[in-house]
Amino acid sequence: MPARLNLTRRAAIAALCTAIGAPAVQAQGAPGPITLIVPFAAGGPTDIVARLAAEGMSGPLGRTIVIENVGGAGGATGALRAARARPDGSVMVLGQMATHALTPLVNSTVGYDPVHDFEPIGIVANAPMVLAARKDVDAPSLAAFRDFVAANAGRLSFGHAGLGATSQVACELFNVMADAMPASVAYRGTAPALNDLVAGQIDFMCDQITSIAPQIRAGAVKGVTLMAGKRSPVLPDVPTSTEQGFPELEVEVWNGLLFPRGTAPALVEAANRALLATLRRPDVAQRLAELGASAPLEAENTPAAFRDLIARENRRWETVLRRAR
């Protein structure tokens, strides 16, 4: 690893190494429509993901569910904002593995616990993510592409949704592989980092397949690799991280929603009933699959489930980043 890396950096790199009726929950809970807090920029990933499972759940829950694009902080700004509203089922936030496990590792100042300030109620959907650059890069292959960053990073840059994002971390990963380190340059979201990709005025960016593949396909942006073991039909063409023989760089990031810490059970209950009935639907289904995404077996995306996923995923980076500092 370059000596120039600095430690916070170097950390982020190594992290990578059926609906109840609805007069019964709003008997509960808040009335009125529930905000969701997507922690990232309208356009992006996340983004996408959340209003899949905003516009299913509605009808189930018998309550209208409101997008707030809240972003900043790799996620941080917008799962502090969640974490500190009432617990009464008005507010709910699509954590991932940024906001959940890696953001709060490599930043203590994110003012919340993601193990124990949060009610889970269950996964949307898990996604890989692509090594994407400027579409007119001359590298055909993940070798050539590194080959091309390691000899140029000193005019190169790469985008990302801030320190500790998903985004920014598998970037990372790829530079250590590189031996480089181009400019970093963070925005507040994935989806402006992609437009800057698609005019030129950054040269790669990682970014999850359900939001960077119409660009890829389009032919806006050129698709270096599928950061996974096995190719997506959503993008059949890009070879993936392992066939090119780097299985290192193997990332895929999981979504799921969550309530504030003591929101009651049985409002977590309801939500998760509704989240289910959701990924149940075949339009949503399919949709999920035209992302390139997926979401878990039924009897594992329970509340618990995901409870343990969070606590096993933040046990595993600050194993990690201990051995690292």
Contents of the next structure:
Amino acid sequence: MPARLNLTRRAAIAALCTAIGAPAVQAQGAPGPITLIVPFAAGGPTDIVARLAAEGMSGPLGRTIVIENVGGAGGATGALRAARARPDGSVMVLGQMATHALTPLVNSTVGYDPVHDFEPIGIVANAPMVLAARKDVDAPSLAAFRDFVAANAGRLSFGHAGLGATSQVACELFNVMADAMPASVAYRGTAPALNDLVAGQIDFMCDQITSIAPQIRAGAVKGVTLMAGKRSPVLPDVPTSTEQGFPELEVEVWNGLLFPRGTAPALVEAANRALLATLRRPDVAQRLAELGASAPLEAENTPAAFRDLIARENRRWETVLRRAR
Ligand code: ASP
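What would the structure be for the form predicted in complex with ligand ASP, given that what you showed me was the form predicted on its own?
Complete assembly follows, chain above in first position.
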């Protein structure tokens, strides 16, 4: 009876730990694989960095990490699933600027509090957004593209990952700047939106450089602007929004790992250590650089710093969105 044996073993270990006062079972969390919820479709920017983190962290944690893509509602469906999971270390979420700042600010029905319902672990990657268009759009500059969208808004559409997704909010900032209302098409993540942009089903979209740069380099879509203050070495020919005179379009997205609220501090610390060990690996650092992304300095990549960032970003975006409305 293997199941019973297993239970008996667990009870014996728990009794031993109680006897010696060590929280060993707690620090290890529930047995079995860890589910890492990616709140968007497979193949998009959130998914890419989640898989990098999962592959690197499973060794140091001694646990298999299984990715579960739960897209919808600008990432809120997946984030809510994580917020409601048992806080035993068996479920974490790759949260980012959408799920933990924007989506809850624009949608009061998300069902979770991004600041209080999670135990932040650390940041996996920061990456700037890119505004890209159908490859046959003839607009040699951001100003020309703005004029094109303003003149043709009734016939144009942009794709994104749902209300409050960074892909939606970044493009809405552009739409406000262009004073235009093109049709808005929601997907479960930016990977399917990018497929439709390549196929010419939609006219433009905004996405993190991590997943969109290869399509720009291949000429499958047109890189209109990097929504940043500094050019990226992975897209050296795509001018920034700031150098083209639109600094208000700078959008850098943070992507990090979180457990549900109530997860034991020992589990959070162990996951943070595994994340830092992963980011320290030269092959992982090189992969992040190839993707156009970066990780924070190790000393600044703590659970406490991530918690502060989420609170700060909620305040900052509340102001930006209020002004944009
Ligand atoms: N992170 C993207 C967004 O916020 C979606 C994705 O990763 O697929 O729009």
